[in-house]
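Below, in structure tokens: the form predicted on its own, a single chain.
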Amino acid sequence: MTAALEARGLGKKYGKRWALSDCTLDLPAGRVIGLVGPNGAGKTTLLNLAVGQLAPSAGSIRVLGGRPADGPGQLARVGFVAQDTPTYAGLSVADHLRLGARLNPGWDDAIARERLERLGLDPARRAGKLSGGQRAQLALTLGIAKRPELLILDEPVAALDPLARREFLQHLMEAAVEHSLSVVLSSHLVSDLERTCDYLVVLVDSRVRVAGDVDDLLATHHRLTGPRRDPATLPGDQQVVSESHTDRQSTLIVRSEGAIHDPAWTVGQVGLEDLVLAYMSDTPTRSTLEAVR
């Protein structure tokens, strides 16, 4: 199966400051992927030029085996949800839904329509009228009619309430079992991914500190805590993401394929929240950047 998306060493660089460095990624097609990290990390830069709305400055990224807007055929494979769900205060929810056919030429109006329906949005109110969360949906509305084979959302649900959230999310999750989409979300909210997404990507100062599926990530990442000691005596196949010390204990979350068999440690899970901490909060050493490679 072709890949969702393939960087090879992407970067874009906005006169002498990186806003992404050697992007390395392989995301697979068919999945629900989390794009993570803080603000400035560099999420939004990898999708606009996944998209094609920005030319890599070194590097080189494929999207579906091919190049990001190269033509009427690839520009249809994709979809985008930008970060401020954009739509046309002065036109109508129905005049939408005109453009968007005007515009995609695999449009599905049937799709669209019962959207609409579903979602209680009035055709002939003007898109300035809406909520947030109506805003929202009907950027995913359009996102989704185009009937494309990968959906790339951009923060979209970062402006709106839980319940405006949770319902976008809700409703992003059944168009993607029902319509077979290959779907990159960014959000800084985990709790967010976690209800949608079965593979993550957590990037941090412009480069991707760990990338894989949510459920090996989990199983392979670890809390120990025990009596204060070096991480450097740790045995080679456990790998230390992040560490605190006190005088007397360490707390080390530990990325290992192996069980941790050391009686000085007591283990624990690792949730999703931690494990993005982990990565976000503390300087990548070497071996850490070498290992998302």
Given for the second form:
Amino acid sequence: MTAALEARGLGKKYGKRWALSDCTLDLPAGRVIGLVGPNGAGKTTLLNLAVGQLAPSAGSIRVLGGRPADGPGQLARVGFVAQDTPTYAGLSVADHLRLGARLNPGWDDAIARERLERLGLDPARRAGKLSGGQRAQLALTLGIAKRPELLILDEPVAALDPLARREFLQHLMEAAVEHSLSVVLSSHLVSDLERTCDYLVVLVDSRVRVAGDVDDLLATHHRLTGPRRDPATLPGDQQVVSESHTDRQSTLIVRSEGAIHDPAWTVGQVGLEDLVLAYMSDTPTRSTLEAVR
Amino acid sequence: MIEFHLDSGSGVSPYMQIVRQVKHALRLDLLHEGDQLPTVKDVVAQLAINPNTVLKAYRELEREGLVEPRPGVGTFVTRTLAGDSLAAHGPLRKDLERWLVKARMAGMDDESIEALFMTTFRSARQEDIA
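With the form predicted on its own in hand, show me what the form predicted together with its partner chain looks like.
Below is the entire complex, every chain and molecule, led by the chain shown above.
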């Protein structure tokens, strides 16, 4: 199967600042992929590169095997819901569908109408008069009715209240099943992605810290607590992601393919949220970064 | 038809929660042979969870011989877990109740009763394995 997204040494520079640097990723198709990181980490830059709204300053990126925005064929295969799920405030809901039908060769009007009906959105209503949740659902409707193979969403639920957030994710997951969509969505909150994503990319400070299948990530990360110890003395196959020490005790989060047998450690599981926070909070040395990737 | 719910604070992975809820329903005779499980689309639309989580749960149940996918239709129960043991539930419950009365009379509180039951249960299971 062709990868959803492949990046090799991808970078984007604004003036002297690298918004994204040295990004190498292989994101599988047929998955729901979460892109998580603090604000300003480079999530939007990466997604804009993927849809071809930005051109790379370094390296290369391929999406579904093609160059981003390389002609009408490629544009039709990738849907994009930009940050804050933008709509045209002065246009009605029906206008949005007409616009969608004009601009997208693969437009599926039946799907769009059926979704509006289920959502109870009045076609005559102006988008500017909709609630935040309804606007987000309208933007999602456009993204789905375009019938892309890959749908990319930038922080789609960040501005929504918990109920609207839940409803949005319900509709997104349903569409993923119904239309065999690959999905990439970003968020600065792990809790939004915990249930919905089966593949995770953690982006911090313009760099990819860790990327992988969620089940694999959970199975290979362990929390070790025990008598104080220098992490440098750990076996070579255990990479320290984060560490904290008191005068007597050490608590580490390590990544290890094998089981931890050292009886000095109490070994515990690491939840997804803690795992992501461990990668976000710690600034690993250059060598750890290389090893983790 | 049954409906799933997820407890995010339980520490049990969502796919395992679905597996357990199906088995629970099979044990309690809420699901019978030939019953259909909710479709993947219905489950994700209800719980807002990843479709592969549901598929993984259903594959696990299939591997255990409890359900069977029918392509294009859905997933169906092939075997129930209630079976012959269901009839024995009543008398066994009576035995347990009598035992609980004895434990109370010996001055045990809820936590001690639970601890004693769990340690006995675990050691008996280990002897079974050994």
